[in-house]
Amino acid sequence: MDIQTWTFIIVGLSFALYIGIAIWSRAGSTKEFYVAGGGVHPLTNGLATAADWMSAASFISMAGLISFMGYDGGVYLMGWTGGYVLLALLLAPYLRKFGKFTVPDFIGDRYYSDIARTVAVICAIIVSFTYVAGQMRGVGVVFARFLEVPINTGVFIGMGLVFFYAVLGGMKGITYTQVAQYCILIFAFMVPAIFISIQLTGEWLPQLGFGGKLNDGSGVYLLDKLDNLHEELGFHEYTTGSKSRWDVGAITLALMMGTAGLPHVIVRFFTVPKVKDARISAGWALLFIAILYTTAPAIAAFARTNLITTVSEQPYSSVPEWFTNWEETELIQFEDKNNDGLIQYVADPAVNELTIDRDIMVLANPEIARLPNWVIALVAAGGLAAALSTAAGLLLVISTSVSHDLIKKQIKPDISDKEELMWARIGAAVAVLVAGYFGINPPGFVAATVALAFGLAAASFFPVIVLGIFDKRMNKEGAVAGMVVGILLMLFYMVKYKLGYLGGGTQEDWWFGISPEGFGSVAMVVNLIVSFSIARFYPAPPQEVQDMVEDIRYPRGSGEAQSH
């Protein structure tokens, strides 16, 4: 069978059992809305977890990444992977001990404001708008290429199916759907990585054949023949860094302390019974995120090998199915300059004549080592999952910030159940139409949009959330003011020097040479800075908020949490 008949089955099956989750595990109360009723087995949560963690950036775009970076890639690695375990390790436990359905409403009745509530869903949207953009440019570059529609079209096929499960089945439909999204998108990232890994180095485990010989009996190491490839062809080494090393702790910064405070992230720590128990998630999905970080920079080197020694310096007319499928797409573009008919791919743009999109790397590479049919369709029904598994982790953060935190906190308090409900689900559905537009209208490929988003959280969130936790004397006033300036200013950065508004400027005028996705560290800095004096200039929190501050950090007892 070809692969676009393939294609048809493989995801025309996974999508058929996400939406006998959805129906299955209907909602039918707030709390399973919001919370998935709160009784997640932590296994199931770390599953869950992993998926939705792992996002289109994740599973199509980093290995992208790192494949065209090379060194400078692991940034993305380091960053979202210590971000996760500082996620678990400090903050995870403490606000599920808080029992709050969501971010702003933690931070809402921690600093005892309304006001601090409002900015936090403002913040909490924004985040998850930028980040959303990025799932769902993942999904229609799936589509585009697997489907053979234009990536808009594959864009709203992708709002329908994530409307579907997230309006009807909640936080509750989504757990579900995402343990069986995680178990296919890691099906479909190792198998191809195991193939290509025997293929190249004779070696079934991916991370060892990275660090191993070929297999064409030269005895070279895969690292070594990479770093001569890119040599010959005037690309920085693959294994050394161009990036400084002041920008390449920024951005690792921005990703670690963003990741902590991802509020869709977040959330999922409040769907299981007990503290003890979001401890043992946090595990589980550590290990499950682990299985594909650790494979990522194999199939990046894998890819960049394939695709240099199958592309360069080769006849045009002669370039295999594979480059004429995607160059319909528009991800890869060829530019004959010399009209020599031949394809130079070099890292002179004046010489260069091939233009590659890094989303699709990951997708392509079945491909380029002309792996099975199956196989390729497969990689796009993981891809898929990883971005759809996300985009309604998101989508469900801007809802539940709509009818929880803004209408029954402050607008309507008498609101019924069954009308919060109701609210929630229009939340939801106005979310997806706003994704939609903004994965048609990008800022950027998908991984650097998330980068963004990352940084707007660590601007935004993170500090707020760890004074709360371990700063009894932090106040509303320092709050508020920390978070608004926080993200004002990544904001700002990023409109000026991503998007190219407000006059624009290159990388010459950074501050401080830093990248406006390692901005979110310095935003974040400037956050705590304002937060602590401006709150030295105001009364101490009531006494019941330091207490219950007290409360969360005390370990005894941390068997319960307050009920949501």
The other form holds:
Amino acid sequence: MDIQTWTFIIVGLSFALYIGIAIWSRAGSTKEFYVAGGGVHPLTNGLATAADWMSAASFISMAGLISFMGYDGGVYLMGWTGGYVLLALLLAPYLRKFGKFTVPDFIGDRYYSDIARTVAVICAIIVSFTYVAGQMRGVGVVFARFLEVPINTGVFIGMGLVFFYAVLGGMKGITYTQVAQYCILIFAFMVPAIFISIQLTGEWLPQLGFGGKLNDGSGVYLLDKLDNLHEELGFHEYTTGSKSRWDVGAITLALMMGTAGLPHVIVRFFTVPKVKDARISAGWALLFIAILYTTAPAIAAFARTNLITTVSEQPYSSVPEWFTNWEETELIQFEDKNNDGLIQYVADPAVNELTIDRDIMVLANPEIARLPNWVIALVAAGGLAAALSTAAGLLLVISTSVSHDLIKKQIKPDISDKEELMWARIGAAVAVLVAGYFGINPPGFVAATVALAFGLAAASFFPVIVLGIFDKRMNKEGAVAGMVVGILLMLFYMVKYKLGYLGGGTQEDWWFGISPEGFGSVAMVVNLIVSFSIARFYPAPPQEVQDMVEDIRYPRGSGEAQSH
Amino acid sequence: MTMKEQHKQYWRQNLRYLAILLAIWFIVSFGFGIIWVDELNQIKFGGFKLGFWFAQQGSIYVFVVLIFTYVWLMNRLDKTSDLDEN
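So the form predicted on its own is up there; where is the form predicted together with the partner chain?
To see the whole picture, the full complex is given below, headed by that same chain.
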């Protein structure tokens, strides 16, 4: 069977599964809609968190990025996993003990202030929308490539699907759909990786093949070969990279704190029954994430080696079929500058004849390794699972921010559970439409700012939540000032240095030599300094708030907190 | 021991665990993976340069172990302090 047929079958089956789960697990109350009823098993929550977390960027783009960045790609690997240590140790158990529905809920109650709650809602919406727009675009691109429909049609199909299970099932539907999506995406990621590892190094486990010897009888280690190839062609050495240490550290830290501060990940820890379940489910989540995240750098190195040895100095007339397939999508471009019929792939842009979009490395992998067509279809289903699961989680955060934190908590407190549930569904529906709109008409800044959603989360949520738990003296004045200054500073830096407005600026103008991607670390520190200094000028929080902070530090009694 | 003292002790022990575990978290990622990466790259095991390995794989394995260690330590502490949920 051809790729097209296989794709229809596998993608179709996976969609039928998601819809089936959505109908089976539809939400009947706000508690089911917001936190899946609060009785999710920690292992199930770990699987769902992993899928929620791993987006189209993790699945499709990350290995490709690392492949071109070499050592510098470690910022993503360490940043997007190290955040879970912060989450497990500093946030998850305490938020679970607090036991409500959303992140603004915690901030509003802990800082006894509706202003703090509203600021948190706005931050949650900014962070989630910057992130979700990229996901919807990702869905469209995957459809476009594999089902050969226009990107917009792809976005519509994705919208329809997310609409169905997010609006109908809320958190409950999303949780169980995400478990299925994790299984599909991890299987789809591992199968080609294992095949390529065996072909290239003889090791079946990609994590080992990464440090193994090449299969060609030369006895050379894969990474040594890659370093040599890079040097010959004028690129920086693969295993040492080219960014400054300082910036690498700043980006890693910003991604870690952003991971721990992203509301759609945090809310997942409200869904388990107990405090100790929240701790262990963070462990499960990271374990499941680590399977993909330790495979990605291996895929990056395999793909890089394969790419260079396949095309470098080879006659264009004899390139393999995958090369010409991807040329049609213009994601690979070859321009024979010196008309010798050979492909010169080198670092020097004046001589280089090959342009490759980084996103193709994972998608093209099965074709490069000449794997059967069903594997290629599987990768398409995996990419869609990754994008859809994250999009659904983000949309839920947006809808609950509106229905729970704005309408129920501030505008109309006497609303009935049924009405609130209706508002939650309306919120989810509107959020899907807005996300879809951005997916179809991507504003130029989306691609540039998706990675910065982490900086925004690091600059706004991370400090305010950690202080709320660990510093009893922190009051509403300090917290609100910190959040506002943190997110505004980050937005300003993004707009100026990433988008080039407000006079723009080049690398030389960066503050402290830190790129926009890493600036979340600086904005976080400024947030902390502002919070501490402002807090000193105002009275300590009321006694009942201090008692609440005391209470969330001890696990006993989370059952009561849950059924409020 | 009063309830209050017991709570205080529990919290102090918790903070001690956090300090140790986060120190390890910092050393393997920012230390081995970034600050001392060049020095560690002089050491090779298999095909890996050690610093590169920490940046791309090793620290992730350590992170997983850290969380499960934390869970084990805290479950034990909950029990010995009589603060667990059952």
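Basically, rigid core = biggest C-alpha set you can superpose within 1.5 Å across the two forms. Since this is a predicted model, take the numbers as computed values, not measurements. Residue numbers count along the first chain shown, from 1.
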query: Residue 340: Cα shift of 2 Å or greater between these two forms (core-aligned); finding: yes
query: Residue 314 C-alpha relocation of at least 2 Å between these two forms, rigid core basis; finding: yes
query: After fitting the core, residue 211 CA displacement of 2 Å or more between these two forms; finding: no
